[in-house]
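Taking the form predicted on its own, here's one chain by itself in structure tokens.
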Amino acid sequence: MTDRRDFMKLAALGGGAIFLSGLAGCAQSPSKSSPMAAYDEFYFVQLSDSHWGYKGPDNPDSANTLKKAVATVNALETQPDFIVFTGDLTHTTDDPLERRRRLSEFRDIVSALRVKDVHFMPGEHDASLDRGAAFKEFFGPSNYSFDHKGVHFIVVDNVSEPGATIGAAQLAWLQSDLGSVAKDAPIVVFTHRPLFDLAPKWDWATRDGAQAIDLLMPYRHVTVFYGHIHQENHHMTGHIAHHSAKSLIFPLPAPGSQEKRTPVAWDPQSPNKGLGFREVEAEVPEAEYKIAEYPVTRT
């Protein structure tokens, strides 16, 4: 019986890939009294950075990218349970009256998804200079859970508190959600920043994120979708699996590569590179995800 908790396979899919990658300790079937036997297979679209009011040279089709992506999800042949934005819905401003206006047009355009079934959650280019005020009055709590199909959901909000934290409320917040949940449920959490230390000196990590983990430890089918890193970056801490997402306005660098986390170039012959969203499918009995990676648009 082959043991999953480090799988990971990787498969051409045309302009993407896709990754399988096992929910840990999930090789065996499940039996009839676990809650893995509960959920039903079912698959969801993660879009992440979108950063509606940027313009410059990364992305000088930024006032299009957003509303092409909607159109890309819209015309998937199967549409998604849900869909989840996993942060930085605008571009930061110093302005208040800006950033409302941002989120207002952001909400405006992903009001044509043709799944109304939409959870959002700040990045700190929309809430690190107000603690979430405003994208609280426009999308309501930054943090909570939710439960589909017999997989919990946990949106984690990391951006709000000063410092890149979690902060000591919400992880208490965290403990007691996890405590109504069985130690062998599937699991999955949504962040914007990492919540381990990929990349400090560039704000890619959390620096409580390492409680958030240990209170989800003990449970032994939980994987982390997250954002904020503009590209895909997969990491194990533990038996708990960590999946970034691709951005929708323009890519950065690998980790640590270069002194400063500046954008990769626009190219012109390629505009979309570097730029897409996933699908990310729950599958039964094997109870693993497949995530599949897709450009901005096809061609």
Contents of the next structure:
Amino acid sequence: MTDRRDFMKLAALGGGAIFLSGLAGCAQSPSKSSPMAAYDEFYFVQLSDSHWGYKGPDNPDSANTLKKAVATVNALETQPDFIVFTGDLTHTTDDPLERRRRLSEFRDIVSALRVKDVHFMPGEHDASLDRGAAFKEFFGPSNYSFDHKGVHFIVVDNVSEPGATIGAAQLAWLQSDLGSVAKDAPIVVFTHRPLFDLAPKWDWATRDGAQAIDLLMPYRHVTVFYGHIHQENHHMTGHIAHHSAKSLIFPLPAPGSQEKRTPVAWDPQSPNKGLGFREVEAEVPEAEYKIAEYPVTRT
Amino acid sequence: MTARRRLALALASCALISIGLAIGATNSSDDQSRVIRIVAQRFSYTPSEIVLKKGEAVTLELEALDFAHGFNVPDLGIRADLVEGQVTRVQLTPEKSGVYEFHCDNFCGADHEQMDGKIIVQD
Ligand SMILES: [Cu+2]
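Next up, the form predicted in complex with its partner chain in place of the form predicted on its own?
Next comes the full complex, and the chain you just saw is listed first.
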């Protein structure tokens, strides 16, 4: 669907693509034996962690990175069906007015995207200090679901509750939302923090994330896309695949690779190193043929 | 121990966590364990390095001055929500020597990610 030139452009900004053949792991489906309900081919773009309003040595170009990413997405020859931002749209501030100013500037910048179907969710920088109040003023509910070409998408907010939990009320909503979804339907979850314990020492986890995973477990084709950790990471919990995205502000070190989770230092020679976005292509798998050979007679 | 005890975790380190009012309750530990006072204030703990002896029962008295910070020591299975203006008690007896990192896990602002420390347990 996307052509080679588009991939080159993505690579230039550090972007990557994930193919969702069977909508599960990256590139290869772990559940080939398990048939999936029909869906159409399409692709979407995931952007994450733009931290609009951040000023500091870890990205001296912070006033431009998000704008450059918007221009790169706009230049994709085949435009995505939709775009999703998985949280930390803005960098935190104690000042409620400044928070709204940053959310408003962020909204203005991304309004330049050619694709108008854009889905948002908060990260803790947007929402934790006011329980998502300002975020909701600008972007509406922080958890919701929608369907697109046969795929069920669910946005889970794991940052607005103090202590970064999903919370009992939202878990009950998730359960009822899933209640109307077929067990073999392709499901994609968008959230900000990892739902599993990626690096508890760095607080790269969701306190009640295991409860969400338990609710998703009976569904055979579930893929989770998240942000928060400012780098790509691919992880399986059972048959559920989890893919984190790069950020658009500064990269963070590999989970648990050093004592502190301090950002990777800015490299003036390569200012966009470690930053980027991704496209996710829902590809209908090619027909597969199972072949069994038999002798003339069977005993 | 005060009536506001609300959370007990009996994991790796047999930790007990309780909350008492800052005034009047700070000396009411019902045991003889050594008391270590830790102040949590955006965006650090003071002290941020706590040295303990293996097998020594201690009570950490955590006081949050400006925010409902968290206190999470993943490798000891201890976590607590601190209450602004109150003292939260965590009792523990470390059974293994080593370095146990802790951090604030209630997002508290710009340098929240740097709010951490370590418990060093010596033989
Ligand atoms: Cu804190």
